[in-house]
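To begin, one chain is listed below as structure tokens, in the form predicted on its own.
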Amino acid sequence: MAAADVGIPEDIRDLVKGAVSGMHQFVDSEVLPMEQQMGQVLVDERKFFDERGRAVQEIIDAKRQVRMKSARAGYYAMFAPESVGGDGLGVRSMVFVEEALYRRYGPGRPLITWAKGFLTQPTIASFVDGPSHMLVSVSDSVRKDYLPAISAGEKMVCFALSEADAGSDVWGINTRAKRDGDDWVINGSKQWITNSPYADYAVVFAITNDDLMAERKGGISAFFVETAADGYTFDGVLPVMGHQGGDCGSMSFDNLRVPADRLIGVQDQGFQIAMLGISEGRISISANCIGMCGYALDRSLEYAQQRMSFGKPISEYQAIQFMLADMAIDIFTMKYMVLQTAALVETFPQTGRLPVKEISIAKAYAVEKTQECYDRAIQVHGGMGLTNEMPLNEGFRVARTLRIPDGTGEIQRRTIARQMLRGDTVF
């Protein structure tokens, strides 16, 4: 937080200050020692991933330990609703806390490779791995039998929506679920599913009404699925840019039977649940971007004042100063854009207006400016910026990947334009 954080209620400031301080203490005392002990396993591709592109068991076990320790300390599920085992803290608080986490432990630390999901990342749950607003509408049996382990960090979920021919176009999915007695039978496949190589459960979206689907008025339902169930097959890891493995994968369903009470929410209305998860993800990514850019700027300021060229620090050259200033301009704009959007999300229960346009604006701006920010940071560092000794290149790759999930920049712009054409022109 900074002195310029005006307009935020005192209780939010106090809450955030305590959460940030606690998170930093937790990471420093519990997580960083684990990273030090694991050493080269975290940075050596040959040791981090197995021959299938999946993180080795040592990494999986370590991340699970971090999740469970964070849950016991009160951080893992602090932004999840109380009804799913969380603390129900607000969206603005989440923005501040995630910014602080990613700024202090940002991509570029010597022992860290962010795109693999290093040990600091699991300290806060998201809709693609843990308790979230997406699980509010599960049945009582699922809430009783499964949510406690998820909220405790012992078990994980994944968000199974995208398919080979249906990424940005949700209405293009082909996976289907048909009612058969007391069960639903699911057939189809999913692709590019974050956390799927490691998830214990999946929230699977499938067509349950072809007529509504054809009219784009519904027809998609969400189901809570155990990944160990008969008929569920994990088809393999999809390596991410620059790495031998990753956290995304593909799965298929062959007459997968799930009990009727595994339906999440209302039948044929799963699209709303999907968009709830995606909207939550867009705000979270935007908050992460603020912290990532702050980290890159911090490193650039330090380097520019230390690096000598032609007898003086490069920070005295206007070309370097302009790059540093542009980074600051983008961070300031990004931060207050995201905070304003978060404030609008928090008023949704009272106003009934979900700020769809603003969420898309914030996500598109944040991820694109983050890539520009890391490009400038590498430029400030010169040749050193390209090396693994100061691996800002990893942050650049992470920034590039963030322009794809939860809606590409093009999809965000389409959403923004459509909302305005429908009359939503208030800013």
Ligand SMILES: Cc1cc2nc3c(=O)[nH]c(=O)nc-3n(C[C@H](O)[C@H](O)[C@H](O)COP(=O)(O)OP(=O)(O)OC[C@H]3O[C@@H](n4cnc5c(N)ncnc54)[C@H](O)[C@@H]3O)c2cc1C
Given for the second form:
Amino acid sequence: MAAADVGIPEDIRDLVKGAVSGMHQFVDSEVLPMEQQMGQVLVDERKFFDERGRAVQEIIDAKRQVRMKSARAGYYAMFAPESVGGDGLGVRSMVFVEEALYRRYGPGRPLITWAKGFLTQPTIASFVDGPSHMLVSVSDSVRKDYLPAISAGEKMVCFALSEADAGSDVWGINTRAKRDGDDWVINGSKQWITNSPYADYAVVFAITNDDLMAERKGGISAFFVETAADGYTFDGVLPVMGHQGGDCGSMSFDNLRVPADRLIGVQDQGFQIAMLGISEGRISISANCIGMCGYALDRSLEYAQQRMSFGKPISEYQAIQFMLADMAIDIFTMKYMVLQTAALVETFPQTGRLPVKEISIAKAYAVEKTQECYDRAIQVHGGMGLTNEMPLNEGFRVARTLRIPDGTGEIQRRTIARQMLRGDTVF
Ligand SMILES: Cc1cc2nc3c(=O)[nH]c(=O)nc-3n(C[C@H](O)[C@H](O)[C@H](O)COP(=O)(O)OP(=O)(O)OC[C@H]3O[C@@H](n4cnc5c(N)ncnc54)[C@H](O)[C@@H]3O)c2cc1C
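For comparison with the form predicted on its own, produce the structure of the form predicted in complex with the named molecule.
Zooming out: every chain and molecule, the one shown earlier first.
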């Protein structure tokens, strides 16, 4: 589909075209040769992960190199706000650039996606690993001492909200922070935290006011924490969807002391910071989905025209054509839904209102349709679709995984319905 140009508004056209061609060039010249050089380590999980499920040091170093090179080339932090060391490019630009990257490289190139944790690419920072809107309200000392290395791709963060008994229901968290002199002392544990096996720092959410918490009106605060500090223990990797290791993990805090200036934003108002991160994640996931589906469609169109069955290319059978057409219908719908949502998010600094309903609609639709899209692409490819030679089965697993983090499909629908029942019925 060359229709992408039609959708790029005039005001960001040059910027998007420059970023897309620059990033393609960057990945082709810097990342792909690294992949080739590393060979089997990348594709054989027995070599990729150690016995605890953690990526081996060679992989960790290679990913750091990609991030740092990308940062030096001006890509890694391009969508992060300027105040945290990024370039502050808008959300619509992010949608176009992430779509273009995933469409060209697909979901299954090891260094580009699954090795990182199903959510984004190491060439572009996200709120679960790098500089993001969540860090805008850190103290001046954190900004000065920590953010430069984070936006340079040298150090990484993770976003630690969920716990064993609190996933969809954020208000169920049990981790607590108590003030003691000039410090906060944190006790508790977190689970399912993307990038936690590798992160240098964690944004940890903890209860700081039980009364506000009981009323669900606040009482949660966010803290910037060093993962190497005494009292912080990484408890283990949680591999998902058939992999032998991964990027998700759990950790615990035992009298973990953090200086008072590590509080992020306003005390007791950390829930808003969490929602800022999660909203960013939902849009980014949706943008990735457009590109992932484009990749699956491109491969299916190629394959359908060259694969012969009963003396004809399978593309001549209506059953196959309908699958291709259904993929196109979903991609087209997804793309303009996500772009409209991105345009609304860009008005946030003026209106102070996040388009909560639209973000949930876009995330739910994009991830669910991506799974259907990969199912169809596998079907078009027959047995080839199931092999590890093609990244289609990986795309299917990624898509299935994406239906859980940053809010399950049920939680997105709950949010959409609640917003409408509060009067937000504009479409
Ligand atoms: C790969 C992966 C990466 C993740 N990364 C992070 C991360 O970086 N940081 C982080 O903090 N967390 C992370 N999470 C946690 C993720 O946000 C939670 O898993 C998710 O919110 C669901 O919570 P849960 O697993 O506890 O399921 P539950 O909340 O127990 O839900 C179980 C089921 O009940 C449904 N359900 C729950 N409440 C309702 C309701 N009110 N109405 C209808 N249905 C409901 C759910 O939709 C689901 O189907 C990650 C999870 C995964 C799988």
